[in-house]
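Just one chain is shown here, as structure tokens, and it is the form predicted on its own.
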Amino acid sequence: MLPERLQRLVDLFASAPKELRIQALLDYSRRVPALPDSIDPGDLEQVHECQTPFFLHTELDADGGVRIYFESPPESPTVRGYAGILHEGLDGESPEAILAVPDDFYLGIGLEDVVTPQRLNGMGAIVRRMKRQVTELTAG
């Protein structure tokens, strides 16, 4: 089961025609927030499985929610759009909610119709890396 915000995004994308999914993905690429000054770029972990240089960092906030940070070039709108979806759907969720997200949840969005299989593999790797970081945060 997906967290409510992420499920709404999945439903929205799944119900949209292919052309609108592409436009929505581009829109979400512009929604990825810039890294706050409190995050040292050296704290970001590269997801090497991505075709594009892609970095992420997670941390727990004071309420125990997971804060998610991404860095990816603006000229890579598909992976940035996916990062925007993850940020909007998961930022601030509990570690348990994030760990319960299936690695391939993006298949319910219909992204396989708009991005290459290699990019889809990178998307799965992003979720796996994020979940690994969350596991490490909560184990310590």
Contents of the next structure:
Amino acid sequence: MLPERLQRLVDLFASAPKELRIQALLDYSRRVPALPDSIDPGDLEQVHECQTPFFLHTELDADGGVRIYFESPPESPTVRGYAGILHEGLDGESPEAILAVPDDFYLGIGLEDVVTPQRLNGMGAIVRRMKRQVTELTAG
Amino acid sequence: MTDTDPTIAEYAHPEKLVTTQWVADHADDPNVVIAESDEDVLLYHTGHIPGAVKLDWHTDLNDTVIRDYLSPEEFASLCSSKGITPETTVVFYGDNHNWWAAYALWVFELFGHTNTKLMNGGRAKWVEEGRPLTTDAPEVFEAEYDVPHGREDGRIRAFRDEVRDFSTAGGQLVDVRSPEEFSGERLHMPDYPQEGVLRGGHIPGAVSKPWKAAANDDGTFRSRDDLAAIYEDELGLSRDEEVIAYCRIGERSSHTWFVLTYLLGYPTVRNYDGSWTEWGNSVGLPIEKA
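With the form predicted on its own in hand, show me what the form predicted in complex with the partner chain looks like.
To see the whole picture, the full complex is given below, headed by that same chain.
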């Protein structure tokens, strides 16, 4: 069961024709918020499984929601697109909701027609590392 | 149509390489189509050279069912849709030191479309020089492209069984992957996911020369003298014998294929596109670890 916002995104990709999927991924690549000054870049974790530099950090806010921060260069729009999807779909959700997201939620929604399988694996790596961070946040 | 820039003229086939300036000068040339081919399949859509069309190595050039390239009919249809006729000069450029641009150029030559060029330095150099990018879709008119008479697989492409015989006979095999992939320590380049192949190592008898040896940091090719020092003197590759290059899936070795064929003028060079993802996984094939 995916959080409602992420489910809407998944449905959008799954129902869109291929050309629109490319455009949608591109749109999400532009929606990744810049890293706020309150975040120390040294706290970011690199996702080595991605083929281009990609960094991730999560924190709990005052309401117990998970805030997700991403950093990656503009010349890597594909992984930025993943970040945009995950930010739009999951930022602010509860730790339980994020931990319940399957690592492979992105399979079968049509991204495989646009992105090579090897690159698509980067999304799974981001999800796994994000969930591991959330587990650590809630254990502390 | 050959670029007379002195950085180009020194190579064995100067007609195959152009500067960014040449591309800028031919922006409106009706006989030229500029094609961007990237590893990051979204990059073109963030901005490309004005007028350039996109060629996606994954969805445009490969068959979706068989691990192989397009059929001649599909190639003709692809070219038509990109405004390319058999007479059109196609200039390729892309990200990552032109890996996929060289790969796309090689695929075009499989179909006998040899009127091709590579833009030296690729996308990164164009951007670095502050030249314009646009997200405007190019104005493309459907072109006439007669279906080629089959693919010229024999001339520039090597298949597994041929490579096995070549390896047994002590032929000149060049492994252009990273040293860690060659030795068997890694299954993919450093910083890439380690996956997709069962065994690490190299084809018996292959010599290691990572593709990057042929490139400057700005993405351009090294000088002809530098290249000759590496491939002729250091590796001792003979022009009288065939050379076969391979990597993981054939894109990095397209880069080296281009260097040996067109910058140094080796007469017979083939690219083994099955490369390590085929050889390393195949039943019955021997490997060597360094």
